[in-house]
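Shown here is one chain on its own, the form predicted on its own, set out as structure tokens.
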Amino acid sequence: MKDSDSDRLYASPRLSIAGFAFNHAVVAVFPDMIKRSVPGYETIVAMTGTLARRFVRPHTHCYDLGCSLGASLLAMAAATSDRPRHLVGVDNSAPMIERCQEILQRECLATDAELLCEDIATVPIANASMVALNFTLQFIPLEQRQALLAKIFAGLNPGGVLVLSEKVAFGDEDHNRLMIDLHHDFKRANGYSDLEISQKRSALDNVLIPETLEAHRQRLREVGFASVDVWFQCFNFASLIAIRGE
């Protein structure tokens, strides 16, 4: 079984561009797509495991919200295999959850992790020592983001950590344009054509809504996190950790 086909979804000209959706076509190419589209993705996933090793406590829950094919879930599972914990992956895309289940079975983790095909806004968070929200919040409507983060904060145990990874925007328009251009250069270096870049960007318009790092920091502090800051950034992609006070 191949992990991924090559991403050629936007290689041919389209008369109209539908909004991006995590459907069967995307699932088939997702590992290739995200590796070639998100600078630093593999580092963020690997370090999510490193953070899990430090923060996940025995007999607590560890969540991957917007788990897609379970990359972060697998990293957290491997890093915490020495302790009893309950792993939960949540995604509202049925094709993603179906494929994720196959991957967990292949990795002999099907009994270690619970997968839920549900809206992360409605899934209860409880007894959590770690929550990963990697490239998921950006797809949530702006007006719903604070409530989701407040729910995560309430469900985290004291000392628990949230890993929040996002595509970000910048307040300075010239700098924002530069970061977008550098991201496009990254995609070209990974084999995407200008047509693919343009059509994919059109598909993501009004679907993926980035915010500034300061907006993320402010919201996380408002819901109660004691310690918030960036631990990784490459161009307009960044990851923050937010820790609930003891």
Ligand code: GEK
Second form
Amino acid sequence: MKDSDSDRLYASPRLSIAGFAFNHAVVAVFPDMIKRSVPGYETIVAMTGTLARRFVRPHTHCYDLGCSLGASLLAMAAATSDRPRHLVGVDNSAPMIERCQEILQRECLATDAELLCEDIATVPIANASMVALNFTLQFIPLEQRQALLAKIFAGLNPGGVLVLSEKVAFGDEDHNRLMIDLHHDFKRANGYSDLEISQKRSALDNVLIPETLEAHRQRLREVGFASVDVWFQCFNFASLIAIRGE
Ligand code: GEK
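Moving on from the form predicted on its own, kindly provide the form predicted in complex with this ligand as a structure.
Once more the chain from above appears, this time first in line as the rest of the complex follows.
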């Protein structure tokens, strides 16, 4: 199958909806799925490259945690090709990592970047000037999130940056409902039917757990980040940068 294959995974009625998994079927349609489902995805990936150009230091590591097919890894690689650095992509889905390896080879980046099929909760992080966590923390059990962010903070060099992109929730119920509705309007405008939207929503229930921006900000400060703020938001999707103080 090609990268451009379109996502029709939830187009037919299903008797029961299993929890969403990053399997072969998802990998085959992933670029189309994420672009049509996440408002601002392409901007966030492109700006991850822009941030890399500014923050990645020579002879340091640059991580993409939950790299999927390596979109952020490729953006960071292209933006920092003028300096020696080691890129590391991590994902615990074997089909994602296999396909990502093919993409890196096609882009002639197989020697610049290392791919690890591992849980981001246990992978070591060291000598990092940048870590991208784009739409992955939301899949990590709530009770593991603080320890993961503390590990990332400890692995970042002073002045290093974490880019954290997430689907978010809002404390005000009416506002939360409005943002969810607007997100569904975005999906409808991108060709998803009401059936596809509702079946996907059921599949993600209890698999993707969004938190409020305030919860993210507070935890990032608690683990030690000196500077934390949102740089992008569209409806219930947002991206923050958190910088480790010098
Ligand atoms: C992009 N960042 O294109 N350990 C490792 N990987 C994990 C874990 C875990 N514990 N849990 C989930 N994943 C990408 C998009 S997708 C977001 C990231 C989405 C992986 C999972 O296998 C999947 O590839 C990725 O995190 C989330 O910018 O599909 O909404």
